[in-house]
2 protein chains.
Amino acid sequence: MTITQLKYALAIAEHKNFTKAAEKCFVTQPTLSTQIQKLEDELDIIIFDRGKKPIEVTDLGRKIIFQARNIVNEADRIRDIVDQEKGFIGGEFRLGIIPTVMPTLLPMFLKNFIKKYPKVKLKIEELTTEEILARISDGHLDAAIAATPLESENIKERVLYYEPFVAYVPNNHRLKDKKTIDVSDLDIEDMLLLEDGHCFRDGVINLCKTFKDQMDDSFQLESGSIETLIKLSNEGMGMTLLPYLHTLDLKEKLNPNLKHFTQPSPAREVSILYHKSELKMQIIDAMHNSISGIIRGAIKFQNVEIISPLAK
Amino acid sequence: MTITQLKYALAIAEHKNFTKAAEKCFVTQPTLSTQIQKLEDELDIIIFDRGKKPIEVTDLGRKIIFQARNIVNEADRIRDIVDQEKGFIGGEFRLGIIPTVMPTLLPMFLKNFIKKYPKVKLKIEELTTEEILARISDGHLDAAIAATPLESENIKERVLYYEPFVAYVPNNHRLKDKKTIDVSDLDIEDMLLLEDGHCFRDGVINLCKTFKDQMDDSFQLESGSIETLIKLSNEGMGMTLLPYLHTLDLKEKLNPNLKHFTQPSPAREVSILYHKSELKMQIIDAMHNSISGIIRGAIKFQNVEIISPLAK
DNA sequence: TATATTTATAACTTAAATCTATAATAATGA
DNA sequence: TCATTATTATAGATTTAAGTTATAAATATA
């Protein structure tokens, strides 16, 4: 049994296809066939059921694959330990970011980060919270940025910053004339929310829950982006909540519609997530420091006591 | 980097000597030299300082060796998973047992166990609790039987049985005429205890602590075995406590000196210990079942409420 | 049934691991 | 200090393993 054989097995388990897995491993298909056969012979078990199309992992195979994942992860970590010791920050780093954080955070820290750590090859993907959790678990992401707490098994969270919510109140709304807004003013019935899967919505719902103690399942509308949300709001569909950083990009003429909350302001907790195995920890540390530094300048509310609307 | 290379590195780290490590690995010394060089070249680090005699592991090398231990453990577990699935109970199994459990427990379950699981090659060693903890941690023992709770990091405990203590009161002792004895009768000042490192002593001290709330450091005597303990006791050195199973072997004429405790009787907790990685779990399960079954017949006090003298 | 897709096998090549023999190096003792 | 001893490194040959190309066999698809 070799680490290489285990990596081949993982690739096949993932692609359910020897040919495709071989490509991903940069070897030919016969190499995979023979190596997997050797592994199966040595353990005297069948890992893959080639009878089914697409190929299926056997019951026992699944356990072997799970353990193979552990072994390969632990093995990869050797490289990580060496890098950390040498102070080397580099290599490929796959980062997932949720849609409502992507457009505001990325432009702020990206330039700074790649300048500071030129040897890191960043691969950034916009993903929903659900996708992020799955891909960190299966090792396809090295880390991700999402609203927390999620408390998902095997995934660690480290808070990057707290981003206050700002209310966007359209011209015809009942709260139009208030200068500041209080959490108790909110009503789930006249609020627009982002579509399912966007954690921002979870944040808003939890926020309302906090004060209403229970919620109604029939929301009035769901939208896919902050821009759409504002437009729908202007069309008389209700008020909405925007994460603070988004409000900095708004056209000036919309500013009168923004109502800041009375302190303590509700906020969402934004964290960097990573697998409990702490692979590539030195890059995660670097990213954490980089983002925290940038955010300190952008969000001035940092010293204000903030309630987390996402707490369970 | 291969699993084989990591195993070689572990062997060298352990023996501090390429030649001896090579023997243990069943390869020649040049094989180890070249494989370790390849590993060091690939990681671009030095793991072993050959300048020192005996060889020393470098600071970074220590971290690599630690991680190598993880990887090799996880890799060994693949075999374990397959065995478990196939219901195969076999292979080498190294078991440590503390001195005060060894002579009573081993004759009871050994014959039964090797008959039931003929493919397990048991290697049993008498060791102190301290040695046991060290050797489970470094992977030299698969499991051990000792008095608990120990709550040592990385080591799991599973209770096998509770063994009541029986007081041995010599003829000239102040408690000689009592039919049964109560824990409150005990006095650390006139008690004989086993030498340091035998957990039984810890048990007795904790027992006295429980009722005296503090203890005196000047014990009157320390001895290495149950037999010596009884002889010393007869010589007027004080009373002593015997684990119940030991009293079954005593010569009949000594029976009048045994005083059972009033219920709830103090007892020691005897557990099977194993590494948290749960390697060879199916053998550990088999051994647990085997011992529990045997003990149910031997200790009739099982249904009696028992206080654990070892609780912290 | 022909065609395409995918895995297995065969024969060969390349690369890796291991061996024997021996050199180099460092520690030990007269 | 200079053999003696113990120990690791290196060279060259051998065995074993991994990978390649070419092709057969098996399975789905049209």
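Numbering follows the first chain given and starts at 1. Keep in mind that this is a model prediction, so the values were computed, not measured. First, how it differs from the form predicted on its own.
The two rigid parts differ in orientation between the two forms, with the smaller turned by 10° against the larger.
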Given for the second form:
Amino acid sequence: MTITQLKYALAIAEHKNFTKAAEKCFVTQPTLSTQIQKLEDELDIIIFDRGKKPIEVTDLGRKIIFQARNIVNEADRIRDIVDQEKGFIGGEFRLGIIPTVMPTLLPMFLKNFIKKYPKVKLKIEELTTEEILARISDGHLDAAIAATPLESENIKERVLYYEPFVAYVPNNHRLKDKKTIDVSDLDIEDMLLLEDGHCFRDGVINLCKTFKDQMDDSFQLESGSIETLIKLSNEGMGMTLLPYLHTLDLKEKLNPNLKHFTQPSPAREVSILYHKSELKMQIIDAMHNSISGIIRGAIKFQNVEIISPLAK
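Right, and the form predicted on its own of this protein, after the form predicted in complex with a further copy of the same chain?
This part shows the chain on its own.
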């Protein structure tokens, strides 16, 4: 039994296809198949049911895959120990970012990070919070950036920044003449929301629930992007809430529509997430420091109240 064989088995379990797994591992399909057959022969068990399409992991195979992931992670930790001792920051690093953070945060830090750490090969994906939690737990992501706290026992969180909510109020709205607004001014009935699956949507709903005993779940209108919400709001369809960093890129003519909250401002906590096994911590530390240093100049609000991103 070898580490390589275990990595091949993990790839097959992920892709449920020998050819795709071989491509992922940069070997030929016959090479991968031969090594998996040797592993099964050595253990005298069947890990994969090849008669199913797509390929399925057998009941006993699932236990083997679970243990294989632990073994591969511990083997990777040996490399981490050596890299940290040598002060080396490099190698492949798979990062997930939620959709309401990616378009604003990524341009702020990516260029500087790549320049400072040229040996790090970043692979970045835009993913929902649910996908991020699953992929970190399964070892398919090294880290992620998302709204927290998420209360996942297998995942650690390190806060990057607190981002206030800002109201976007069109000039035909009932709140248009207010210089600042209070959470109690909000009414879910005239609020434009992101589609289900976005944690920012859940944060907005939780914020409104704070002051509403009852709430109708039949919302007026939902959209898949913050940019669309702004356009719909400009058409008189209702107000919406924006993460603070999104307001920095608005056209100047739209700035009068922005209304800040009375303090403490409702805000979301944005953190870098990683598995409790703490692999590749030298890269995670470098990314945390890089983002935290840059973001301090953009967000000066400190008196905030964190709104949970979890659906209630």
